[in-house]
Each structure stands twice: as C-alpha cells, then as structure tokens.
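Single chain ahead, written as structure tokens, the form predicted on its own.
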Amino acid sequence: MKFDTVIIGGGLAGLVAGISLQRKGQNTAIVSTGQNALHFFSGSFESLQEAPPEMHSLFEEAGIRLHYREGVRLMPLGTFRPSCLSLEDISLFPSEKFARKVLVVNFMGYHDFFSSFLAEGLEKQGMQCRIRFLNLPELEKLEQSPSEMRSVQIARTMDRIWEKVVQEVRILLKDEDAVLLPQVFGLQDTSVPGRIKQGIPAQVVFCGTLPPSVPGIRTQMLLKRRYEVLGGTYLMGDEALEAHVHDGVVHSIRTKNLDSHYLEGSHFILASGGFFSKGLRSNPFSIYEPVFGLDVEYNPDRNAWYDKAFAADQPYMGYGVKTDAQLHALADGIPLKNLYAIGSILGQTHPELGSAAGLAIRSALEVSAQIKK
C-alpha cells in the first residue's frame, strides 16, 4: 500500500497534519492505536496566543468552533490557568472571580467530577458556592457499574436529555449568577452546550472531569470525520511495529494488523505521542523510541527523570526525540531525509513551538507546509 505521506499517530498532531496534506491534494494514511492525548484534552490550546491562519479554516471546516479571549480558565480542582484560545464551550474569564454566587451541579453517583474541590477553590476567590446533585433516572443503569459511570457514557445520555437537565437546574437556581456543570455535554451533538447556556438564566460554566475528556473525544471525532471526507485513510486500532530505512531514507513501515503488507510513502510523519501514548518507552537504563530507533534527548541519570513531589512538573515529560531545525528526526545523529517528528513526541526539545496542544498544532502545520514545498 503506497501513499504520498504515512502518519504514525491519530491524535491532534497527526490529524491536523493529515487534514492539511489532504487539503493540498496529497494521498495520506494515518496509523492510530486508538487512545491518544486528545482523550485528556482540556479544550484549550496551551501556548497558542493566536491561531495560525490555516488552523481557523481547518477547524471550521471540521465543524469545530473556537473562540479567543485573554484570561484564565477553570481547572477540575478549582484552580485557574492562563488561557486565550479554546473550544467554543470552554469558558474563559478576565479574572479568577467570575461571579458572586455559584451553583455547582453534579449527578448522583458520578464521582469523576470534584464538586467539593471546585467549591473550595471558588470560595478562595471570594465566590459563594452551593452544591446540589441531580437524581436522573436515565443514569440508573450506568450507576450499577462504576466503569459505566464515566464521562463518555454519561455524555451519550446527556445529549438526549439535556432539556430535562436545564429544567432541573432552573428549579435549583436561586440567586446565583453562575452555574457549574460537568463537561459531559455535546459529545455527538455539538449544539447542546450552547442550548444549555441559552436555557439557564445564569452564566453557565462547563468544567472538566476525570478523563476521558468529552471535548477531546468530540474534537477527535470531528477531525477524523473531516480527514476521511477529504479522502484520507485512517487505520484505527493498528500499531506501527518497525521501519525499513536505507541510506537515511524511510521506505516503508510494518504494522500489527497488516501482517506481511507494508505501508510505503514518499514522506513519513511520526506523531505517536509521548509516554502516555507509548510513542516513547523506557527501561531501567534508557528512554527510547520503539519504531525507528531515533535519538532521544533525556538525562542519563534515571533519578533525574522524575520529581518526588507529585504535583511538580515531571522532567520526563520534557524528554523527546531529537530533530534538526526542519523537524527531520535524527538517528545516530543523522537526519532521516523524509521522516518528520511532530507533537508531544518532541517533548520540550523545541520550546519555540510551544507546548501541549499548541505544540501539536504548530509542528503539524509546519511539517505539512514543508512536505508540500
């Protein structure tokens, strides 16, 4: 099977690169193991002060609406983080105190939304909080199994009964000027969050839960759908195992599902993510990239890989594959001519490209532009 470009990784970076190349007339394939960083996506594009020009049209064509406002967003434990570019249903505030009184609403049996932590954090900012729980019969079947009472399963139900939720919240609402709800709406119907905001006579804020992230999965679904509409080949549930490289050029890769068939390409993009996505792996002695055997930038002292303080920034999250200035991946110090690395597998090796979702977008668009030169 031969393509113009083969992309390893079906998360934000891989999908943006694939869509960008398909829009430019390329024939591409994406190899995706399934779960990726979008399942942990906050809904904000960290380190992007403004959207690159191509990003606006690319996301709009996929049905993903963005908004820009310099300020802060509310985190799941009641703290705040600076942000400015986010999905439309992610609230951005000019300051941490965004209301006088807040009604925090959760659902009976749902333990992945931290109502008390949120209330405590908001009260530290001078807001009065009241916590209430909705008892919805439609969730009773999910409550019978803790594994079913998760954000995505709840979201599938909420898209059908959101009007009932609005009615129940309106009954609970007293003199609060803001309502906090779990981010479990709009998984398949992207209009639901907006309709809820219109139906409740107070500022409505959707706050994150434990993963998987509903906004993240929705974003992946919409980008994947757009990629396939453009003619891209998305190999879901597959895994790149090894590569055929000769004289500094990648000729093909072998995947788990295709058995003896190889994916050939003129270009290859590695967007397989960091440790959580298994794009990078480790043993007691080293950190390595498993498909191409690329050079990885990391501290050889294993004790320096992590910080004992759990909440601290962990050093291993900054490790990544080495590349040249054009993002060609390096093997034994030599750039592979047609292999690029993008997204979180870069770690913090290119601070000029930003971090997290911002890194994914910038690196994907930069590489897709280079491939089409």
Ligand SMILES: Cc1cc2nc3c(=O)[nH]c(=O)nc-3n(C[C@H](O)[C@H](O)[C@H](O)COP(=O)(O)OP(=O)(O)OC[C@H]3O[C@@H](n4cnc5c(N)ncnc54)[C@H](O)[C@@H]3O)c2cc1C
Contents of the next structure:
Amino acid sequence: MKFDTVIIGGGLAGLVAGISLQRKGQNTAIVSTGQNALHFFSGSFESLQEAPPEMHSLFEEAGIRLHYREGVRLMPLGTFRPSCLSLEDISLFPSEKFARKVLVVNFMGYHDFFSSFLAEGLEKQGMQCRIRFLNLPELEKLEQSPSEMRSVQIARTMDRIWEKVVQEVRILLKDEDAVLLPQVFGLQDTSVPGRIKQGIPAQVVFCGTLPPSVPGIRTQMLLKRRYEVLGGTYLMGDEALEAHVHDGVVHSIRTKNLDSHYLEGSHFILASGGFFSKGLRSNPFSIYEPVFGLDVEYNPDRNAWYDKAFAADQPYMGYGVKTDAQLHALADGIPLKNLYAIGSILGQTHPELGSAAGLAIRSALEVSAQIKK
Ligand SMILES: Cc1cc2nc3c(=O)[nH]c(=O)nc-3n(C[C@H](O)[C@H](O)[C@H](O)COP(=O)(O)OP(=O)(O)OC[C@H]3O[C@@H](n4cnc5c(N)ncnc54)[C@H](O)[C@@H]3O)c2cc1C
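Compare with the form predicted on its own: the form predicted together with the ligand:
Whole complex next, starting from this chain.
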C-alpha cells in the first residue's frame, strides 16, 4: 500500500497534519493505536496566543467552532486557569468573579462532576452558590451500573433529551444570573450547547467532568470525519511496529494488523505522542522511541528524570525526539531525509513552537507546509 505520506499517530497532531496534506492534494494514511490526549482535552488550546492562519479554516471546515478571548476558564475542581483560544462552548471570563449568584446543576447518580468543589471554589471568589440535582428517568438505566454512568454515555442520552434539561433548569432557576452544567452536551449534535444557552435565561457555563472529555472526543470525531471526507485513510486500532530505512530514507513501515503488507510512502510523519501515548518509552536505563529507534534528548541520570515533589513540573515531560530545524527526526545524529516528528513526541525540544495543543498544531502545519513546498 503506497501513499504520499504515512502518518503514525491519530491524535491532534497527526489529524491536523493529515487534513492539511489532504487539503493540498496528497494521498495520506494515518495509522493509530487508539486513545489519545484529546480524550482528556479541556477544550482550551494551550500556548496558542497566535494561532497559525491555516488552523482557523481547517477547524471551521471540520465543523469545529472556536472563539478567542484572553481571560480565565473554570476548571473541574473550582479553580481558574488563564486561557484564550478555546472551543466555542468553553466559557472564558475576563475575571474569576463571572457572576453574582450561581446555580450548580448535576444529575442524580452522576459522580464524575464535582458540584461541591465547584461551589466551594466559586464561593471563594465571592459568588453565592446553590447546588441542585436533576432526577432524570432517562438516566436510570445507566445508573444501574456505575461504569455506565460516565460522561460519554450520559452525553449520548443528553443529545436526545437536552430540551427537557432546559425545562427543568428553568424551573429550578430563582434569582441566579449563572447556571453551571456538566460538560456532557453536544457529543454528536454540535448545536446543542448553543441551543441550551439560548433556552436558559441566565449565563450558562459548561464545566469539565472526569475523563473522557466530551468536547475532546467530539473534536477528535470531527477531525477524523473531515480527514476521511477529504479522502484520507485512517487505520484505526493498528500499530506501527518497525520501519525499513536505507541510506537515511524511510521506505516503509510494518504494522500489527497489515501483516506482510507494508505501508510505503514518500514521506513519513511520526505523531505518536509522548509517554502518555507510548510514543516515548522508558526502561531502567534509557528513554527510547520504539518504532524508528530515533535519538531522544534526555538526561542519562535516571534520578534526574522526575522531581519528587508531586505537583512540580516533571523533567521527563520535557524529553523528546531530536530533530533538525525542519523537524526531520534524527537517528544516530543524522537527520532522516523523509521522516518528520510532530506534536508531543517533541517534548520541549522546540520551545519556539510552544507546548501542548499549540505545539501539536504548529508543528503539524509546519511539516505539512514543508512536505508540499
Ligand atoms: C491527559 C492530558 C490532557 C491534556 N489536556 C490538554 C488540554 O486541555 N489543552 C492542551 O492544549 N493540551 C493538552 N494536553 C497536551 C497534549 O499533549 C496536546 O494537546 C495534544 O493533544 C497532543 O497531541 P499528539 O497528537 O501529539 O499526541 P497524542 O494525543 O498523544 O496522540 C498520539 C497518538 O499516537 C498513537 N500511537 C502511539 N504509538 C503508536 C504506534 N506505534 N503506532 C500507531 N499509533 C501510535 C497513540 O495511540 C495516540 O493515539 C494534554 C495532555 C495530556 C496527556
């Protein structure tokens, strides 16, 4: 199977690179083992104070609406974090005190939304809070098994019954000027959060739950759908195992599911994520990249990999594969001519590209531009 570009990893970086290349007329394939960091995504794109111009049209065409406002967003435990570029349904406030009185609404039996922590956090900022639970018979079936009463399962139901939630919240609402709801709306029907906001006569704020993240999964689904509409081949649930490299050029990769059918390409992009997604791995002696055996930038002293203070920035999070300035990955100190590394597998080796989602998107678009130069 031959493609113009083969991408390893279907998270944010791999999908953005794939869509960008398909838009430019390439025939690409993405091979991805499965879950990625978008499943934990807050909905705010970090380190994207200045988004690359292509990002806006690429996301808009995928049906992902963004908004930009320098401010703070509410975190799941009632704290606030500075943010700017976010999905449209993520509220960004100019300051922490975003309302006078807040009605916090949860669903009976749903334990992944921390209403008491949220109320406590908001009260610290001088807002009065009232917590209420909606008893919805439509959720009773899920309630019978705690593993079913999770964000994505609830979101599937909410796409059908959101109008009922609006009615119930309107009944509960007294003199509050804001309503806080768990972020379990708009998984399939992206118009639902906006329609809920229109239906409730107060400021509506959707707040994060325990993972999986509904806005993150929605973003992943929309990007994947757009990639496939553009003709990209997404090999879901497959894993790149090894690569065939001669004279500094990658010729093909072998995957778990395709057996003896190698994926050949003119270009290859490694977007397999950091430690979280097993793009980088470690053993007691080293940190390594498992598919190509690339050079990794890290401290050889194992004791320096992590900080004992739990909340400290962990040094290992900064480790990443080595590349040249054009993001060609290095093996034994030599850049592979047609292999690029993008996204969180770069760690903090390219601070000029930002971090987190900013790094994923900037590096993906930069490599796509180079391939199509
Ligand atoms: C828990 C968590 C939450 C985060 N939340 C935010 C946030 O709210 N905002 C923000 O800006 N950033 C956030 N980040 C930062 C995040 O790293 C980036 O935002 C971005 O999503 C990373 O995308 P990526 O494509 O580089 O990697 P990933 O999302 O990790 O995707 C890599 C993909 O490659 C696949 N893969 C790995 N090895 C192989 C292989 N051999 N063959 C095939 N496929 C393979 C993995 O299964 C995975 O699907 C978060 C990170 C984590 C870990």
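What you are looking at is a predicted structure, and each value in this text was computed from that prediction instead of being measured. Numbering follows the first chain given and starts at 1. For clarity, a rigid core is taken as the largest C-alpha set superposing within 1.5 Å between two forms.
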{"query": "E60: Cα shift of 2 Å or greater between the two forms (core-aligned)", "finding": "no"}
{"query": "Cα shift between the two forms at K308, which is computed once both forms share a superposed rigid core (Å)", "finding": "2.8"}
